[in-house]
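Consider the single chain below, provided in structure tokens and representing the form predicted alone.
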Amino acid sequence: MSIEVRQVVRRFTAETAALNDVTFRVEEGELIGFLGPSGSGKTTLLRLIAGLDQPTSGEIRIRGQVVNQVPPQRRGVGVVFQNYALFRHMTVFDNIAFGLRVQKRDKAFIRERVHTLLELVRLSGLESRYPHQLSGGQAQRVALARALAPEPSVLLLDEPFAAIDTKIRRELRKWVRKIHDEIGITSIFVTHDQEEALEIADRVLVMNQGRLEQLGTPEEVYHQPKSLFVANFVGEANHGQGTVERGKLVVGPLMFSVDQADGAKLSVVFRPSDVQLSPVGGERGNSVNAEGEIIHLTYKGTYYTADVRLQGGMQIQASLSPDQTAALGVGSRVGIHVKRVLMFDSEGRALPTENAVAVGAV
């Protein structure tokens, strides 16, 4: 079941557009993550697709049919809300069966369908419990089973893991990905958690202030951001600004060779994983772009993040393996080599970076 959004605008007031000229397509069987900060328009967009709200202008198509005026119950869409919205007075069985009873399916079909879904979401044996007797993760799975019960063509999830603790959230999102792969339903989920979006989505749609910034695979969004906003929002990033002079961009104590006209004002972004640190000692080689001091180490489980203060007070972050911290601790003087950079013009648009390389210190 493909979904098309064409030049959609949603205004709540004449002055403010919650969505502004949004256009994209979701292919059949895809799992798409809507990613963006609070107020970016991602939940508004989900509600428009679900039929819970109407666009001010533009079209929404499901399987080629314009559904702007089609009510939610006739769109073939299942929705899982952030707060689960389970019926407190109903058992797990009755919650899951609710949509099937609305469809007036016969009792034998309902019983078989509910038990099939209980097995799918690993809740067999809990069908007689009430919502208050469930954990957050179990309640979320009941909500998912209820959305899947009427066999929708599209599954929409609004911040489905936001109210669950970190460990259970990680387990649930892997589980949701597995369920999606098993049933092959076209799915969209809203999140402000970049790790969540990058981990389970086939493609990520990044939104900012009602506009679509980029739609691409997790790898494209992380390594090839189309805008300065995406580069800074998705993943950890070091950033700075400068003006090109004689083919060089100076950002603090760092200098980059760029293929841009003199006077151009550019922004530079580089990931902590693209910063290589080495102990200072002996003659500084060409691979070292600047020197600094490690002022803090943050343990991340499989790696450390080092906060490094450069000459002039500029600070950057670099990733270190546990083995490297034996030689590079807090207070260590280090050489800094930036292996890869991203460049953006004064409007925040990505520039080709083949010739943008760190060439030395100022």
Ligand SMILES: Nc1ncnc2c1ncn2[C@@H]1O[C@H](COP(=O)(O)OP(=O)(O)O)[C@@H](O)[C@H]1O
Given for the second form:
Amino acid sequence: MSIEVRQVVRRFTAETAALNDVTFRVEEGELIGFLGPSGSGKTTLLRLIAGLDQPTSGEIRIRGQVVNQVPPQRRGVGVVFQNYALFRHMTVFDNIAFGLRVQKRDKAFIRERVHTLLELVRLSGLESRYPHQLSGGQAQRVALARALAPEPSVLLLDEPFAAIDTKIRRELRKWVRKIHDEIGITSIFVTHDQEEALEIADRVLVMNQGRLEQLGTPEEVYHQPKSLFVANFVGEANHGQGTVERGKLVVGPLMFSVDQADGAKLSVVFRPSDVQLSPVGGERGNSVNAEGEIIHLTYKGTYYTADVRLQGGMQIQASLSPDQTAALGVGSRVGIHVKRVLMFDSEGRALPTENAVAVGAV
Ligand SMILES: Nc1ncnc2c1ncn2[C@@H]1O[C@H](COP(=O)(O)OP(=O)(O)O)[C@@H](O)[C@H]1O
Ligand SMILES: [Mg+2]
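Form predicted alone done; form predicted in complex with the ligand now:
Now the full complex is given, and it begins with the chain already shown.
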């Protein structure tokens, strides 16, 4: 079912708005990730959609109908929260059956539906256990089955795996994606973990201080961030500031050619994966923008991150393949070439990316 949020404001106090004029639309069958730092308004927004809270102003529509006055149990939404929130004195079976009993379904129907869901969440055989006899991951799968039992058309998940180990969390998120695809439900997945949002969602909605910064595909928010905030929050980022002088922006020892008036104060962001390092003394084409020294290497599993100190003291990060690290180690002098750079005006709004080219050493 489609969900529309129109000019929604939610104030808890007179001074600040937890949500400030938020407008967007989720299409039927989409999986949207809400991504933002703690306190940015993700849970508030989710609760408004679920009907657990009311907007101060603005409208929420589900399948085109305004639902501001519709109570949660009649909105057709299933919700899973971070803290397992299972009924502790009830078995797995009874937890999952809870919503069906509220709907006054008959016994045979409930039995069959609970068993189907147990299979879906891969917990068959554990129906007689109590919540304290489950691992964190299992408990969250029960919470998911319970939310899905009444066949909601919208599934809302608020940091469902935040308290679970990285490896299991990764498996669980893949598996939520699979369930979402199988049952064709419209879903919202809240997380403060950018990797999780980029990996699971069709589109990512980035929040900052109660405002929607950007709604786009994972590729869009990563490669074409609309704001400095999004560029820094999504993905690894090197950043710096400078002032335009005669068509050039000087950031430490790096110089970028820009199509902006002299005196403009701009910010730049470039990804470690867009920084190329080459040994000094080797070939030195026009593509070297500055020189520096590798001061630290961090192993990241399939690649390394090099901390590089440039002339003048500015530090940046660059990604290195294991092959490259064989030739370049801590203490190596390197040439630096920035392949791609994002630029932002003094208010943090993105300038067109074609605008900037790294042009060589100062
Ligand atoms: N019931 C409430 N009363 C007062 N302030 C609240 C309440 N709920 C949330 N807030 C405030 O609203 C802002 C957004 O909170 P929240 O939506 O929980 O953020 P997130 O889920 O992104 O961490 C925060 O500043 C928080 O302190
Ligand atoms: Mg929250």
